[in-house]
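In the block that follows, a single chain appears as structure tokens, in the form predicted on its own.
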Amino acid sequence: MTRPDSPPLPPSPPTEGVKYAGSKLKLLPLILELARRTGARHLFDGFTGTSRVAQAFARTGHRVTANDTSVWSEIFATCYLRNRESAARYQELIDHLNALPPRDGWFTEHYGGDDRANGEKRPFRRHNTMKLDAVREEIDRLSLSAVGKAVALTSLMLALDKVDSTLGHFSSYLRAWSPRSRHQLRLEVPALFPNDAEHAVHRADALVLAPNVEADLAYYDPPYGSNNDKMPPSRVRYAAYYHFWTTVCLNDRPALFGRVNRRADSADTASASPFEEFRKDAEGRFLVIGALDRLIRGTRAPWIILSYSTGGRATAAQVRELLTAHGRVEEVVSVDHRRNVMAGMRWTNEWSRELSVPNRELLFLLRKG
């Protein structure tokens, strides 16, 4: 059994992604080494977020299943997973697109700002937006095929990402301009590598989409919602976070409200998911567990690892013992995010005194029984 004095785990392959609350960029190595143990080769990625999980396993040569309900996850994942061509074929499209002149256009007008703002917050410099617009525009008037115009996408959402004033999400913006925000967006070909594997990409609910994908291991990273009853769940929702990135990929000019011009459909009333819930049922049982306890149900994989956090609105031991009703818990993982993350995990079976401990990140290896 690794221990947290045992030699450390090889590095993780390269990955590429946005600004993310959701990252697994740091448990990569955990991840991999967990799946490793089970001797899986097809992995059901079930909330893939920007696909770094999904990149890594298909670069480690595990054929994927990535999911999510997000169309920037999907236009990330299907830039990486499906993609056949070399990184140089898309140069030139790229070269293309960064020649294009900038014009003024709905992106400036609702996220571009400049220093005579009169106070006004915005996530971009306006020579950024406008620049946006320009390439917005061309990338829908161009041919491209799915996989062509998720590469273009994926590429302009990094460069986006690069010279944002945001903390790497879109609920709010920085008083002051990010030293990164004066830089001048600039695309580049993403990290794209060799791919033969069949890989699927899906935008669907991981409750629906589950029972259908058969698999040798599940990954779930199911949102959090937050502990703290007095936060509202728009706040931590990720809808509401990342609605600028569905807005880049749909290019459709949604109804916009509030001081971060949100789009509509990312409203609380609109984006709810059951994984995000902060209310209990009339047992009194919070109804993430029981999104929780349906996923689990219905994964058709004989091996599941589960990422929580132990600010998660349900407690770490309610998960431990959600999870013991569907098979045997192997294997928990538990990291410390205020430290270095391999200085503070821990392999462990004796990890019922880990689960009070607050801003801990815990990895379940569960086999199905």
Ligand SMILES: C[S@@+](CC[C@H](N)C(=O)[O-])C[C@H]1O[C@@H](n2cnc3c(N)ncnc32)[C@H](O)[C@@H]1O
Second form
Amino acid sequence: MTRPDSPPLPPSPPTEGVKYAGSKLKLLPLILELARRTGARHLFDGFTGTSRVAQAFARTGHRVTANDTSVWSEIFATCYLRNRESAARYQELIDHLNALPPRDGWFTEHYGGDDRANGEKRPFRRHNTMKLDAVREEIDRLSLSAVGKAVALTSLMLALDKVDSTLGHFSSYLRAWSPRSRHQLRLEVPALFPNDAEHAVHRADALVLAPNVEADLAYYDPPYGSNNDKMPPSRVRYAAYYHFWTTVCLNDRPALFGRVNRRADSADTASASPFEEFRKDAEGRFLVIGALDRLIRGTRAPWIILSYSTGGRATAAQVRELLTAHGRVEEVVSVDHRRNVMAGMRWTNEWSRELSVPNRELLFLLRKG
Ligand SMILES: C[S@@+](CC[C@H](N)C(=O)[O-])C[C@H]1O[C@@H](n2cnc3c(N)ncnc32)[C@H](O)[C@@H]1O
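Other form of same protein, the form predicted together with this ligand, not the form predicted on its own:
In what comes next, the whole complex appears, and the chain from above leads the way.
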């Protein structure tokens, strides 16, 4: 059912993030509107990724608990949520990092390329990995606070994301250099919004953390069912796709393997998340559905917004069963992926049917109990 009388939604406040499969940037106005209907003041963003959803909620006066298993997500969320200083306070640090002379180092050896690269594809041009080598060493050398370091690393990742030669992830690199890779790496102070709210940031399995978070509303955007055709739903593995951001954050010079120089600890046999499983259990239920079932059961918040993309591994019938088992679906928004978000948006109470339509991004507002 469409609601033609719905007033236009207010735009979301500005947020920042790297290119990310499954980023909810375009859906932020809808997620904020669903949350407004619950009156929630404290949001638990269980799979925060870029932290854009967490940023939007924090900027609109909510208290936020952000979580993800990825180290880069923890860095982004720490930078935006836990910072209490004005952006101007970091300008000197960023100017200092920009002024460092480029130098050859570990990142250049493994990720920097030039035009003579005899067929070897690399995600960055050499002049930019040489800057990266200099800046990353200096960030460790300076005695920065945890938040100061998160601000510097976020600034570095946002700058690298503007000069990469990838499709937006690091599991394959472009054959020909992207035009943006020619530009010079240049750090900027992130768009900070200093605040003294009681935000919290965790790097944990959402299944383990959820029972300990006393929020009013949980937003769950697990990795299953990505509709990005560069990232088939059967194999959505964030640790593998974004291994490079892990290494930028940790600067730990890990063992590498394969053509794209992936971290050994991001191999398929390591670091699997139950939400990235595409297999079924003995009863024929997708393992991801079992994980979601346990997650919702363990959630203390009385309200849950669940993101779900149709066409993924979790089938319509299993998602329907899951939702109805845990409470009442109060609202559903369905967005057609192929159209501009607002033009392709429908509020619907025929959500059961919508689950079987391909290319839909669904947002379920579930009242638990
Ligand atoms: C679809 S993305 C989230 C995107 C995010 N909403 C945004 O707008 O950027 C899914 C995220 O789940 C994380 N993840 C995977 N398994 C997890 C788990 N067991 N607990 C917490 N986070 C997990 C991945 O690292 C990834 O960042």
